[in-house]
Structures are given as C-alpha cells and as structure tokens.
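Take a look at this one chain, the form predicted alone, written out in structure tokens.
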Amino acid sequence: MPLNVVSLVSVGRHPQSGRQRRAEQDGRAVELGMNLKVVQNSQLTVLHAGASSEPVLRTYAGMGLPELKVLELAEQDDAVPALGDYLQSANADIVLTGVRAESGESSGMVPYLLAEQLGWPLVPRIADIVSIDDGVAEILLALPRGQRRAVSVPLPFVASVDNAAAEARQTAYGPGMRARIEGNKAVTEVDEVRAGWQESDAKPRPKRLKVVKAKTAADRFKAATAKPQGKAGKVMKSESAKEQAEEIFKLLLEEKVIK
C-alpha cells in the first residue's frame, strides 16, 4: 500500500507589503511531500482549513497538483479539531506542516496540538525525509549553523518543515487555475479565546540616533570632546528654556525618534 502523506497549507502574508501569498514554510512542506511521492511512491493530499475561495490556494495547486482539498471553516472556528478528525478518517501516515503560519495567530502550536489529539509523535523543524523502510522514517533535523541530526521515527507522525528544507518550486498560473479545489464541510468549534481578541496594526519602532561606538576610554573621550564637523548644528546659549526645548523637540521629529 502506498504511503498516505498530507501537507497542510495556509494563507501566507508578505512581511513587507502585507499582501497574501503562498506561505514560505508551507510551500516547502508541499515540496517535500511531492518529492516523497516520486521517491517513495506515496499518495499526497494537500489540505487547507479555512475558506475555499482563497485565491492563494491556486498558487499551491500551480506547483503541479491536480487537486487541493479544503475543510471549510469560518475565521472564528478552531481548525485543530476539524483537522484531527479528517486525518484520522483519512488514515494519514505522515502529516507535514510549516513551523508557524504567516497570518492569524501565528503561534506555531498547530503541529503540537494535532500530535496531541492524534496521539502521534511530533518531529519539529525537519530538513528532509531520507528514507522510509518497514514503517520507520529516517529524518534529518535542521539544527543551528547548518548542522543536521539524523533520527528514526515510526509511522504515523506529524512533522513541521524548517526553512532549511528544499525550496518550493515555482508556481504556474495555468495548472493552478485548472486544478480542482474540493470543499468539504467540517464539524466546527468556535475558538472562544480568539473570539475576544482585538487586532490592530503594529507600530514601527522609533529610529535611534547615531551613537559613536568606541572601544577604549581614550576613543570615548575623543568622541565626547571633538568639535562637530557638520554645519547643520545650532548652539543656543542666551535663548530661553522654552526655545531650547522647542529646538530639541524639532530635532527629534526630524530624526523620526518621535512622531
């Protein structure tokens, strides 16, 4: 019987523009699942829990997938119970996820909660699945500074895919639009904790003033007593304290320390 591999995907968000995109780590999870399909003759299912109308899902399908399955959930629903029920009914052998999502809660807890619900071992931050023999997978873990560690894990298991894994292949528009997206109704549970949250855009950090870095006491003394080289400075001696404070406030605004 071929192995049943399930790759979970989510809607990503670009860190600079904030636009929706294919999540980086989820794309690597799909790439790993597609490589297993070739090497191990496994059956790959790409699964998304959320809205089936997301256009980003087409970018995953454009990697060469004939279809993509969706568990239709509302934004306030908890995805973990629905995913756990589906994986049990689908008799999955390997579940691949990203380390954390790029939108939503982004807590990185989904792989751990799924492994706890299913009663399976969790393998965090993997770089590759080398081989699978007699129900045991040889896995390479991604360690800091490019190091790797080989471990053996019995099937079934849940694994989160690190950025050290193979990069996801480019997506093609035509195959992505032709792929079939199958929506499935799921038993939903409202995430009561998240329902009470209030989200707001993060504020940019204030810009720091340039500070002279000196290693010795002599360098620090020289930097403190050196005459200013720029001509944009202004020396205020006879002005009132109010005028001096206004100039300081104006400088802080120009340097974007405060807004």
Second form
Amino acid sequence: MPLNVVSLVSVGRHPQSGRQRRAEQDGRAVELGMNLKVVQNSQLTVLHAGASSEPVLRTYAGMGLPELKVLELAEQDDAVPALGDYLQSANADIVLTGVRAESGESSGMVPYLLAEQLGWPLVPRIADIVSIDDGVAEILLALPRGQRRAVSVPLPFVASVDNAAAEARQTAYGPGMRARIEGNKAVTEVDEVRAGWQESDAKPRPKRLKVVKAKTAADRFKAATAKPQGKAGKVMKSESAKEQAEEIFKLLLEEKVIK
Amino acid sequence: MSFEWLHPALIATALVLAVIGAVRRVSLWRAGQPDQVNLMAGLMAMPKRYLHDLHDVVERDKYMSKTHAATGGGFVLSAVLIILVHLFDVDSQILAWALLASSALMFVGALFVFKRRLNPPSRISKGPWMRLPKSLLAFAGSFFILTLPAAGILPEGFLLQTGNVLLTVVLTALIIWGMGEMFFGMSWGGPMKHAFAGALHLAFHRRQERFGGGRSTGLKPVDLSVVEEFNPATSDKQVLGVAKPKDFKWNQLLGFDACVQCGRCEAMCPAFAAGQPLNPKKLIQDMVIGLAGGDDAKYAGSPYPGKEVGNAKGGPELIITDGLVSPETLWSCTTCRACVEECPMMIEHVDAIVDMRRFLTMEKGETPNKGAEILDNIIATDNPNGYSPASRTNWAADQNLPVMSDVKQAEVLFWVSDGAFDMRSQRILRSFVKLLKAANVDFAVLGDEELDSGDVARRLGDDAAFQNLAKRNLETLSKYKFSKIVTTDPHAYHCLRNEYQDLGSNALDGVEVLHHTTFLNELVQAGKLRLDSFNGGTVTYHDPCYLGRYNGEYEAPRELLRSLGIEIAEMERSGFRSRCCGGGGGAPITDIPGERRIADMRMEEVNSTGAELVAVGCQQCTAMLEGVAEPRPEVKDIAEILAGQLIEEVH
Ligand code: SF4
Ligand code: SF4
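Moving from the form predicted alone, what structure would you give for the form predicted together with the partner chain?
Now the complete complex, all chains and molecules, led by this one.
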C-alpha cells in the first residue's frame, strides 16, 4: 500500500504588506509532500482547517494539486481537535506542518498538540526526508548555521518543516483556479481560551545597536559562522542509555521542567 | 502532330494544384482560434496596405524595394495575362504585348534578386530560397518566349513545329519549373508562399489599427474567465496563453506563414546579437513548423545562438515548449519590438512570445530565475521587490508633494512608478518634481495608493496579476479629477496609455497620458522653464523602446536637449532603430545567459559617438546602462539634465 502523506496548510501573512499569502513553511511542507509523492510513490493529501472559500488556498493548489481538502471551521474554532479527529481516521503515515503559522496565534504548538493527541513522535524542524524503508524514515533535521542531523524515525510521525527545506515551487494561476477545493464537516470546538484574549498590534521596540568587536574580515567571518560556544551542557556518546537518561532527568529537574 | 493543347493544359494543371494547396493551407490556419476581423473590408483594403504599409517598410532597403516592385508587380500582372492569353486563348495582340512587357519586367527584377543572392548577407535564409531567383528567371523567360507568337513576332505555331522539338522540350521544362515554383510552390509551402500568405495577412492582420500609419502596441488581455468558470468537459480548450500552435488566433498562424525569411528581425534583435538563444526569424519558422507539422531539418538560416538546427519537432496539437522551442528562447526576449518594427510582413513576434510565456507562467508555473519571487512580491506587496506598500512615498518625505487623497483634483497626476523604491530612480523623480515646481504646474501624486503598473507581471506572462493591478489602479484613478497623467517611466506610460483601456473602466476617458519628456517639452516650448545652456561636452541620446517604438515619441526628448543648446551625436542605431538597453520584458529577471550583455553592447555604441554623457528617458535604461563597468560615459535622465540647467528664481 502506498504511503499516506498529509501536508497541513494555513493562511500566511506577508511580513511587509500584512496581506494574506501562501505561508512560507507550509509551502515547503507541500513541496516536500509533492517530492515524496514522486520518489516514494506515496499519496499526498493537502489539508486545511478553516474556510474552503479562502482564496489563499488557490495559491497552494497552483503548485500543481488537483484538489485540496478543507475541514470547515469558523473563525473562533480551534483547529487542533478537528485536525486530530480527521488524522486519526485518515490512516496517515506522515503529517507535515510548518514550524509555526504566520497568522493567528502563531504559537507553533499545532504539531506538538497533534502529535500528543495521536500519540505519535514529533520530529521538529526537518530539512528533508531522505528515504523511507521498511517503515523507517531517514530524516535530516535542520540545525542552526546550516548544520544537519540525521535521525531515523519509525512511521507514523508528525514533522514540522523548517525554512531550510526545499523552497515551495512557483504557484501557477490556471491550475490553482481549477483545483477542486472540497469542504468537509468537521468536529468544531470553540477555542475558549482564545475567546477571552484581547489582541493589539505589537509596538516596534527600539533595537540595541550591535557593537562590532571584530577588527578584520576574517574575524567577522568567524563571528558569523562559528558554532555558539555553549558553556553548560555536555555531550554523552559512549555512556549507556541508562546513564544518559539519568543525566537528562537530572537536568530537567534542575531546570524545573518537571517537579 | 500538334501539341497546341500542351501548354494550356500545363497551366490549368498548375492552377488546379495551386488551388488545392491553397485550400489545404487555409485549413491549417483555421485550426487556430477565432478572431474578430472583417473579412470583406480586409480584402478590399489589401492592395492599399500592400502599396503603403508594407512598402514603407521595404522601402528602408531601396535596392530591395525596387527589385521587389519589379519582380512582384511583373509577376502578378504576368499571372493574370497568362491566364487570359494562354489558358483562355484570348486572341488579342495588345494583351500579348502587355504580357511580353510584364514578363520582361519580372525578368529584370529577377536579375537583381539573382545579384543579391550571389553574395547574400548572413541574415537571409539560404536553402530553397537560393533557387528562387533562378525559378523567377525561368518563369519570366519561358513565358516571354511562349508569348512571342501570340504577339505576332514569331509566326503562329512556330514553337510547336516539329523542327523545333528541342526548343519545345526545353521551353516546356522551364515552364514546368517556373510554374512549379510560382503557382504550385506558392500554396504548397515553397518560398513563394510568402506572397499568398503575406497578401492575406495584410487583409486579416490581428492589429488592423497598424495600417495607415497607426500604432498598435498594447498586448491583448487574456480571457481569465476560462478558468473561473471551469468546465472539465471542455478543459483542453481552456488553456491560459498558448500551449500548442492551435491555441494561437488563426490570423496569427497566417502571419507566421507570411515570413519571407529576410532576417531583418534577426539583424535587429539585441538578444540574438548578445548570443542568447533567440533568433526571431527562426522562432517564426518554428511556428510555421508547429502549424504545419514536421521538423526544422530543412531550415537554412541562422540558428538560435548556441543551439543546433535539426532537433526541433512540432505539430498543431503538440505542446510548443516540449521539443519545438525551448523556454529559454522565449525568456530571452526583451520585448523591444525591434523585430516587429523591422518586419516587412508585419509579423507580430512579441505577441507570440508573450502568448507562449503566458502558458509557461500561468499554467506551468515555470518562470525562470527570479521570476517566481518577483511575481509573488508583486502579488503580495504591489511592487516587484517586496517593499512595504506603506513606504512607497518615503522618497518624497522632504518634497511636500500634494497627494490626491487630500486634494482630490489637480491638473496633472504625476505617476511616480516603482522607481519610488529605488535610490537611483529617486534622483530622477526629485529632478522632475523640481521642474514641475519651477514651472508652477498644478500637480498631485497618488502616494501610497499607487500600485505597480503591472508591466513586468504582464511581460512575464502573468496576465492575472497584471489585470488585478490594472483594475485596482483604475479604481483609484476613478476617484480623482485630473486632465493629464505624466510619468517618468515609459513602461508605466505604455500600460496606462495603451493597455489599461481594455479593462472596461472609464477612469482614463478624456485623460491625456504623457511621458515626462513630452510634458517637459511642452513646458519649455511655452516658456515656463528658464534653462541655462548646457556645456558639458558631447551628448548622445538613447531611445527607450517603450517610449520610441511603443509610443512613437522620438522628437520631444531631442527637442528638449536641443533647447539646452545640445547638438546630439546620434548613434547609428537610434530612433525607430534604437537598440534596447536589455532591461525590458523582465529580461533582467529571467536573466538568460548569452555571450555578451546587451547593455554592454549598447554602451559600445554610445562610446563610438564619442559622447561623454548619454541622455535617457527611462529609469530602467538608466539602471541598465549605469550597470556597465566604468570607465564609461555618464548616464542621466533628461529630467536630471534639465534640472541641472534650471535657472532658479531668487526671491
Ligand atoms: S519575421 Fe519578418 S523580418 Fe523576420 S525574417 Fe520573417 S519576414 Fe523577415
Ligand atoms: S522583441 Fe526585441 S528581443 Fe524580442 S525577439 Fe524581437 S528584437 Fe529580439
């Protein structure tokens, strides 16, 4: 049976004009899904939780998608229960999302909440899925400064797609307009927490000027590319898994992540 | 034994075959899409269009125009008379003498064609075209001899006497050859096809406004409703732009067939000269392959630079960019219209190129290099570089400009264009404002309400984005009162003046759209600006394509320079033959590599005039020419030069 890949898309927001657009990272999630479709012969579903009349969805469709699925939600509804409910029954193997949305709460929590609800691992900030064999995916995680880390993750999983992933292909007007955008009834749950919030525009804060200490171009280059020299923490490679786990547990207690 | 039936029978056969070929050829054109043309009126106007519009272009090459008049005129006359004298056997010495005269005329013309072909320039095609002068001679010569008896010079029946068998055989062979080329070849795809298709193209041209000295340069809008009311059952007819040859309008196909492969377009094309993979002549020939089906093995002209001939295949139902023309070829064009201006057959290369780009952008999403990013920006921020729309008027923070949303009306609306975001262009804008203020012009700007004109989006094939911008701009314009729009950007000028009218708005009714050089010239002529004479050395002027060829404004900029006492050192390619700076048509965005840069070639031409300053009338040309490595002459917009010579009143 072919793999089932689902890319989640949201309504983006242009940083300069504030206008709605295809979100950068979601576009990359679709791009990755489309590439997997070619390489892995997988199936791709592009899914949006919101209004099927949303014009921005056409810009995702313009990448060459014959159809998009929409879980019809109203403005005040929470997207997570609807998505979770759908994915539970959709037999998905891989769910791809952006790291965080460009509009709305933009908390970056959706992939985490979904992974929790589905009970799947979450792979954050991926740059690429290199291969999938026997139900295990070889994934490249994006680290700062162009570094990558290879991890193997058993299916199914949720992954958030980093800006380091392949850029979304150009969107074409014709196919975008022709695509079928199908609205589906969904579980609706009003986002009560959010309903109580007040929103106001962020005020631009004055920026602290950076004092450049480097005297030569070589110094500047080093400053820009060197790995941050973390003072705390240690790398444990050869220790046993038990020792490693204990160390992590100790750290979490120290940092008051768990009590 | 008598062979009197032989020659009439041959003529009749050739004519019948010609008619069959013609019907077949017409059916090839009819595979194209319908277009509104008045067939009768077109046919009636054809002779006049031939004598004026076509010959005005041919006339630029005096040798060829005389040669063509003799050969073509002689042929048409001879053909009619041959039918009368030899086919219908009309017994009239006058007609026979007329036929002698016309075939002699044609013969003389053909000799000159022959001479031109002895050492042909590289731009013209060889192959079957090299045979044409000989065929012309065979046709004219053989019918001259055949007519001698009818004119009473040789005794009746002389040629068919048994003693003259050899003469008869040779003569008959020449007649068959001549008629094969002239009648049969005309409708079956030989070089003479140009006469048949060319005549009809004059009658049914897609831009009828071009005839009688008119100008028609605005691109035609794409009908976007075909995707908005999408119907899967007829989806193959609903492509945006041109994917297959049959997606062209039928009269565009007819136009391609009219090409004489004279290569004048090739000699003018900046992309070809720069070694980019474009040759407008080859492109048109490839379109002919597309409409008729086949491959380019027989093409005998210059190739697309860097690409071998012989690998292109096409057909009416085949996607053009899959094997007939490579996308790079289409993206190399700067839309400078030099080819269209030069084409004696009035073929519209730019329309065809943009039609095919529309398919690549709007259906395939394959605009090369920076194309996608620029289009995204235009859509999301209304300017190509993605700046905040709220910063559009930052350049004028110290200018105290009247804004339309405050004043509601003004005599002149100053269309600022996207130059507002570019520091170099801002110098031009400031200079122009200085002049407007000095001349006390009642003007206002749209401020942040102004949007990109849509020029780049349209040339990159995204007509949806263009139409969206144009409609929103027109809506803004309709809110205010003004009698003139003046802009320093020839591209915006062209859109506002020639392309916005197709979008069903009356916001520009009765409004005069002017380029700043035209407007400034009016001010200077009216004595509204006091200017010092200029003595900064030799000056040349570069005609922007979108001002000159697109809008016919060659004089105002020159008059302005002359009013400063400048004697312009003209470049060899100037006026309607000006060479593009390389900046039009989104070419800097798609950036197809060649062997040279177009801007460098243009700067060489500037250098050969010895100019120390090159005056331009376009921010894009300024940017392109200033991008040439120093040392090079200074580049200034005419507004900047004028502002520098302004005598300011001291109060
Ligand atoms: S397109 Fe026009 S200018 Fe170019 S070769 Fe053909 S006839 Fe000549
Ligand atoms: S418009 Fe200019 S660049 Fe394009 S084919 Fe014609 S001459 Fe060449």
